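The form predicted on its own is given below as one chain in structure tokens.
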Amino acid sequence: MKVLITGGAGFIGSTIASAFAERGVTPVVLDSLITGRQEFAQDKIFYQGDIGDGPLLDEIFARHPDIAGVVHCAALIVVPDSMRDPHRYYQVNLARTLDLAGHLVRNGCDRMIFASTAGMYRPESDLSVTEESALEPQNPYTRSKMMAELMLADFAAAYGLRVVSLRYLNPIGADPRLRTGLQNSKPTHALGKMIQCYEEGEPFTITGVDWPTRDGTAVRDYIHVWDIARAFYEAFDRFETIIPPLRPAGEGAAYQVVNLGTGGGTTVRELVGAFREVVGEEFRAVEAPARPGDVVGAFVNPDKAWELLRWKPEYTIGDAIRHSLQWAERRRELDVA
């Protein structure tokens, strides 16, 4: 049995490629290779090339006739780039997706699971999501994201392409056999920030500490990309469950949504003391207001995800910190090899 992986060349993408491949299941990869790393993809099936490209999508379905389900990552996914160039986020994200989507109905693929964002949610008082918050996504990135589930799900209802959308926040650590992680050399989240400081000998800026949160510092949502992973091949392993195919008209959604978060998030402060529990308490932290675009953040409520995936986090915030830090060292090996 094989599955497509859209950007499974990418950090998130090539993560699910390894759960698959661990689990028994053929990972397909097709990466354009913009932000993508070729080597993510080296001991995997692939092909270099656009989502959009429907040529190539049939030549991949004619030569992988098992092929049974598509799990599609590939995405613009930086909101301050987003924001200085939305035509780029709704070309990829939105009209990409949507030439993909009527690629797989003609090659009678029945099956998705599309990478989404908890972000497009307006979160509740207490700061926590569920798949019943109201939408209210706040810039490109996460209106695309929006924009591109309702299309699916219109897919779903006319042509019988089933789709399992999950949506999470802030995915952070690195494969931990540390076969892949993240691209870029200096990611933009606090951790990163955090890491990029440490290395440097320079403090941390907590920026805002009168949030209404516990500590007054915001709250984000970190999850470890290898549990993210899991729950795609989960998703996948239950989706006849989750969709089943044969259903009759008008009973049962062929569009289904699933968020995963850890059901509490992580503030700021929390994030700068699990970081001291894995390099020492000499790692300085100072204070500042809160910056012009700052947000207090959210938290996902994963109930749903544990009721139809029997899934729930593994890896602490301390293992995740750890495995970024071994592979920043290990993508500076990769660099200057």
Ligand SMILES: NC(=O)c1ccc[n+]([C@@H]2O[C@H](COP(=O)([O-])OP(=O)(O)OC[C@H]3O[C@@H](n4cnc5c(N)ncnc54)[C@H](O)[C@@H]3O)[C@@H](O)[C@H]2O)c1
Contents of the next structure:
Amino acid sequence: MKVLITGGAGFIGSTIASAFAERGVTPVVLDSLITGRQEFAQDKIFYQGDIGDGPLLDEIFARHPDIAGVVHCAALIVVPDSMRDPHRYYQVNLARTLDLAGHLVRNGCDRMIFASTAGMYRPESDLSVTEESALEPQNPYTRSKMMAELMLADFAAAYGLRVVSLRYLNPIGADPRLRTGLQNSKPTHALGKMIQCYEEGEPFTITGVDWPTRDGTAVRDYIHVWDIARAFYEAFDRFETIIPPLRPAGEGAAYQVVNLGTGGGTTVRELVGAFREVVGEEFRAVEAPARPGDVVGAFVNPDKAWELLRWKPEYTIGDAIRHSLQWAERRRELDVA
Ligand SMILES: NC(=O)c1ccc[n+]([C@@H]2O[C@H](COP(=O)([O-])OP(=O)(O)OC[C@H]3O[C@@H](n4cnc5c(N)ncnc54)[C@H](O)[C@@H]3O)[C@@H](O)[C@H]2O)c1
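Structure of the form predicted together with the ligand, please, following the form predicted on its own?
Once more the chain from above appears, this time first in line as the rest of the complex follows.
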């Protein structure tokens, strides 16, 4: 059995590909390599191309009739870029996803697991989000993902394409066996900056200590990328139970949203503490006021993921930090090689 993974040469898609392969489902990777890395797909069946390319999709399905579903990760994902150039973001994340959905329906593929973002929710007063939280996307990237979901839900209602949308926030870490990880050597999230400060021997600056959180610092729902990958596999494995092919009229949508998260998140101070546990107490942090544009953050309630996927995160934040540091090292070796 095979699974088609779009964006399978990117950070999350490549990790998902390894998780499926380890469980005996052969990944077929489709990636344009616009941000993905060729070597992340080197031991996989790999097609370099665009998700909107109909003849290529037809060829893939003709050559691999045993593809049982698609994991759709291909996207542009950098929020500030989406604000500078929304046209490009809507083109890839929405218009090309529309084309892809058409190609899937034409080829008789009726299962999709969509990589989506829990950034589209307005957090509740305790900063948690659930599948019932209001949707309030804050930027073109997040809006493009939300619009793609709305469009996929219409496809699900009309054409028999069944879609499970997995929404999550801040994947970190790397493949625990260090086959793949982040392509970018300077990630802009707090852990990325922490690693940079650590390597340069500089103190890390905690910006904002007056937020309404348990310790006053902002909260993010960091989650190990391997845990995310496992959730995609569980959704694939349980697909027939989550969305049965034959549903009584009017019962059971062909479109399901499931949030993935830790249920509590990690504050910046907690992240610093976990980082020190991994690298040693000499790692320094200083405090400063919040910068314009900083946000308090949110965390995801994963109850539905447990109910439907029997999934919850297994790796700790310390594991994710350790794997991120190991990957930073490995990445340098790959770049030199
Ligand atoms: N990284 C995050 O913080 C995060 C959080 C929530 C959701 N997500 C979602 O997870 C998915 C994967 O994110 P990632 O962090 O692995 O990003 P990534 O940039 O590492 O991977 C995206 C991949 O898609 C490929 N791609 C882009 N446009 C394409 C196209 N038109 N045709 C074919 N391939 C194309 C890129 O080359 C890249 O390999 C995305 O859909 C993203 O919206 C990411």
